[in-house]
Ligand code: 5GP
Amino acid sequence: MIQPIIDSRVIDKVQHLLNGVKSIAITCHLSPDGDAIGSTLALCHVLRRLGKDANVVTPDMMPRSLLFLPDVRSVISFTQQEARARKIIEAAQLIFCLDFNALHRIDKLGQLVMANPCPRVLIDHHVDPEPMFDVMISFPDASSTCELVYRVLMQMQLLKLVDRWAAQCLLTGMMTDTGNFAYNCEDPDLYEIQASLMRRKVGRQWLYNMAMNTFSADSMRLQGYAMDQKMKLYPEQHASLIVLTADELKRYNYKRGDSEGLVNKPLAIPGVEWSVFMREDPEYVKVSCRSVGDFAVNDICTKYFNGGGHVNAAGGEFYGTLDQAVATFEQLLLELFPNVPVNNETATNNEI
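What is the structure of this single chain, taken in the form predicted together with this ligand?
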């Protein structure tokens, strides 16, 4: 039995808001991932089956890796179709904000969303959401926003509208945000939710392969190169750093999404407790951090890299050169571990 965790008064409020409206916009964070697109598409699909005029609007383009999702072509990205995106947000009588906690995470859409006086409903699992939502369904301990969308639909007695398409979208986000149920995966409810979605004939094996195990040859080669040549270990600080320059990305014909998952890999080495990945993008250095246990990488990303995220998975942007970003990381090591020398080595040993 899946326990209801959302306050029934909150569920009633969402129900009440839904009853009174026809046009609904659903949005999610920049550089959307499987959870962002999975949760928005699933909710959109269910709301359409409920007779609503619902649309998903994203701040920017989605990665090619998610184009397998059902009805994904209906997603309107602000950077690709600005006029349409604008029209939908402006006409919305209700806006669902999924998988983000702060306005800057939806970039230019933020202004449009705030200019519309209609109610905003947050469904999210990031810490400390900004107070700009009329209804907040915020559970930082949840595995994914997709799990929360399932729970909202369950508590609203709308699971009958979750068909195969919606189930595929929801399971995708649960898989991608937990590394196929490898982390944030201790809640037994997750497996009941998964079973319920699988009963809708999602094709789990296919879904896993599409969502988590499809890489271009260029991407495989880039990741191999990064692991072999670019992974630095900092044994005293139990840290790992991988840095990829713009030239290296070009050499491997880099496309968005090609470095996905790379930051997780060093955590498999015994002794590595946190891992940082830096990528030299055109406008900034993209920083991704992962950790195990209580080591809070979201605090690091907030303080040093204009970002944030979860305790064990966070990211941000560094505005400066790649060398400055690396220097900032090494300075951070000194601050976190005073009096411990910053020595790094390439990964030749088996443990650190």
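Under this definition, the rigid core comprises the largest set of C-alpha atoms superposing within 1.5 Å between the forms. Positions refer to the first chain, counted from 1. Computed from a prediction, not measured in an experiment: that's the story for all the values here. First, how it differs from the form predicted on its own.
Fitting the two forms on the rigid core leaves the C-alpha of E317 displaced by at least 2 angstroms between the two forms. A displacement of 2 angstroms or greater separates the C-alpha positions of V285 between the two forms, with the rigid core held in common. The Cα position of T302 differs by 2 Å or more between the two forms after fitting on the rigid core.
Moving on from the form predicted together with this ligand, kindly provide the form predicted on its own as a structure.
Here we give the lone chain, stripped of any partners or molecules.
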């Protein structure tokens, strides 16, 4: 039996807010991933079945790897449809903020969200949320925001409205945020939630293949190039670093999502305990970190890269040049391992 973990008073407050409104906006973080899109679409679908005028507005475009999700074409990207996005946020009587904990994580959309005086409800699993929400459902130990959305709907007795479409969205987010249940997945309740979603005939194997095992030819070539030519190992620090420049991304016709999962690959090398991937985007350097064991990459992303996340999976953005981002990483190595020289090598062996 899945245990309720959200305070019943919080659930009652969310229910009260829902009862008094018609127009609802749902948003998520910049560069939305499977958990962000899965949780927002699932909640939107359920709210529409409740008779609400609900819409998902994202700060920017989602990766093409998620275009298989149900009703994904209804998502409104601020960077692509600014006028429509503004209208929805400004008219909202209630705003759900999913899978982010700080205003900068929604970029320019944050100004619109803060300008609307309506209540804001946070549903998130990142540490230290900013005090900008009227209701906070924040559980950093949760596997994903999709898990938390399921729990909210369960405690509001709305699971009857979670049909196959909503279930596919929720399970996609849970799979992608746990590496198909490889990390952040120690809670036995998580598997009962998965079983509940599978009973709605989601097609789990199909979902896995679409969300985590489908790549374009350009993406495969890009990732192969990154592993062969760009992966550096830091043997003394048990670390790896992959850096891709804007020119390299252009060479392989990069589309958002093409580098998904790349940061995880070096962890398969014996001796590598944490992996960092840096990608040169137009406005910042995107940083992704993964680790094994007790090595906390969320602390690294919070302190050095304007981000955060979980102990073994985190990310952020660096506002500077790519060279400065790499220099920050190597300075980080000196701080973490003060008595160890920072030497790197292009990976040519199976171990470090």
